[in-house]
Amino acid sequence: MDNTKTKASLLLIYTGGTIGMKQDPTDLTLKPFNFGQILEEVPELAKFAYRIDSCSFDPIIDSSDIEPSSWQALARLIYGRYDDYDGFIVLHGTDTMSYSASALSFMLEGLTKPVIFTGSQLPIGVPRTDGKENLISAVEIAAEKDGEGHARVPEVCICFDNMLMRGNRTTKVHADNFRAFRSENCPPLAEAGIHIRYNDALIRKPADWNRRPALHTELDTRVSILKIHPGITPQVVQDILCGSDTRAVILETYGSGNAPSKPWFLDLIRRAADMGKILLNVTQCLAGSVDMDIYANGKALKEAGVESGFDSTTESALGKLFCLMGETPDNAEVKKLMRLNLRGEISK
């Protein structure tokens, strides 16, 4: 076995979720098990000869209850143990995994080591679980080094159903299929088959391998999401766009960035823009990009003060706004930074 692999040390962090559940033989309910005993549940991990330590959130968190404070705790944990390990695997419920992976990608700047999220649709203790395969692949990828001894994938990723995807490009698309996540606007960073095939040209590398990452835990969560739909009412739009507690609004629009052209709607957009709010346009479509110069309706949004989110996912836009707004009170500066590709989250 490659010497760089035998010496790999990894930290397994269990935040909660289906993967960490076992069926109680008495009452048949699903209950969390002690992740210190992970090698007993997945004995295949011992064959790698890695040092694998584990820790759990206390209490563990159902992914539906994940909040920005959970991301802050997770980012601080990884940052605090950063020098002790070659990589980190985060076991997380699937419902909000894309939100968490997106947020962590912005909270940890300049990574030189992998932070790989994974989980499962079935508990790890049931016969047909997808949890073992997902975990084994995540562990092997997290330990992988290149010819110079650097981490092969120093990014925040999601490993699920044999695919390694950039975390801030993913969306959960299926509630009960093993292929729960997609990354339609960005190809996978790696695919696990008989061998793991890496897309090295796509993987982002740090400017300086010797520097520790920068930690950004100041988050401003005053962001609302407005999903455009037929029949949307002026009162709903006004409440979301012009609410006093909202600093930014993500507009989920049709197609390439289109929304109603009715005067009342555009008047409210202009009113919110005049209030200094950050208005970001992302498409409701799973794939493709916002381009507000194609159609008149999109151009009207642009002229009213709406910024393009390009091909960003809603999850990524939310995490990016939280972080940037937490860094500065200057909305003009946030808008400028939102146009930049900071962590591979948009195709620019």
Contents of the next structure:
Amino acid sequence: MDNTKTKASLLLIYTGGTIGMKQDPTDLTLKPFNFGQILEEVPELAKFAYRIDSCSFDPIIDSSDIEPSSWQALARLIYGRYDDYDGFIVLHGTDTMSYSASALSFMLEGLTKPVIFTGSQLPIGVPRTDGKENLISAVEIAAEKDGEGHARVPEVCICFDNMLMRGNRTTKVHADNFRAFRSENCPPLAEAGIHIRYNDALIRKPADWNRRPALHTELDTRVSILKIHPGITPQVVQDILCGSDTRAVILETYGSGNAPSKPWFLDLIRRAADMGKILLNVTQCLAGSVDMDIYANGKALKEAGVESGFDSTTESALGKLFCLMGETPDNAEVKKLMRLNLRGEISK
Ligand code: ASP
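Show the form predicted together with ligand ASP, please, because up to now only the form predicted alone has appeared in this conversation.
Expanding to the full complex; the earlier chain stays at the top.
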């Protein structure tokens, strides 16, 4: 527990988002501030006696502008500085934080150190900000070691509102509440109260603590998302399922993986499957899992060539597909790997 003994060294990577803004006293607008001054803004961090270096994306971005190229830059940055630090904290806008944390979890394989994403709903320069608490908890968790001197949480996580969640299990669920993220299908990895209580049994450990992680930066982004809804038209379904630039489609279905059983719909599914596309079934529900054996409508999807995404979030399915498709042109191989639990992203 006594991290001051180990003098942990951490790298704080600022990508943008609300957390790094401060009210300009002259025109009262929110503006990004220089993160070189982070210790001045959050003097509490100095009490940890960690070495905290910081670096910033240039330009910093609202996370709604995040792109796969940003994930590649982030993954390369962490990989390139991996040996210099005990842990990494990524300050990121909340809007796409779950997408980024999911993608990074697949791009960095075999982590032996924490990569903790955090941000805030209110800027750090505002008196009632949630940013300081989020950042302080993220820093403490990123530096935490177990009894053998290994990182306590060698995973890509999101630390928000006193909860540490596996990044690829999260979804942003609230636009303005401090509890902005949920991880409904996986309990928190830690909860910060008076003490930070770790759920050690759930935290994933690398096969070999002495091996550097493998870096996967080749991403194939030819994935579309089809959200099923009453009234969806054949033309829309055809455009998304059978588009020539789409290699995989995530179907966001109802409940335990159901969709319309109308002949035109199933015909289009079969057509896309015959074209060799990867069709992945993920539920629109916040919690629970796809099971295409429960209802006739689900079974019809399975028989038409749709793969189960189990209890994956859409964000995680997207990052996993990008990454696996970037590794191989073989769709059968991608489908096989999609069924496996690679980074704790599905309950299997
Ligand atoms: N639009 C902001 C972003 O995601 C919101 C936030 O940071 O909370 O960058």
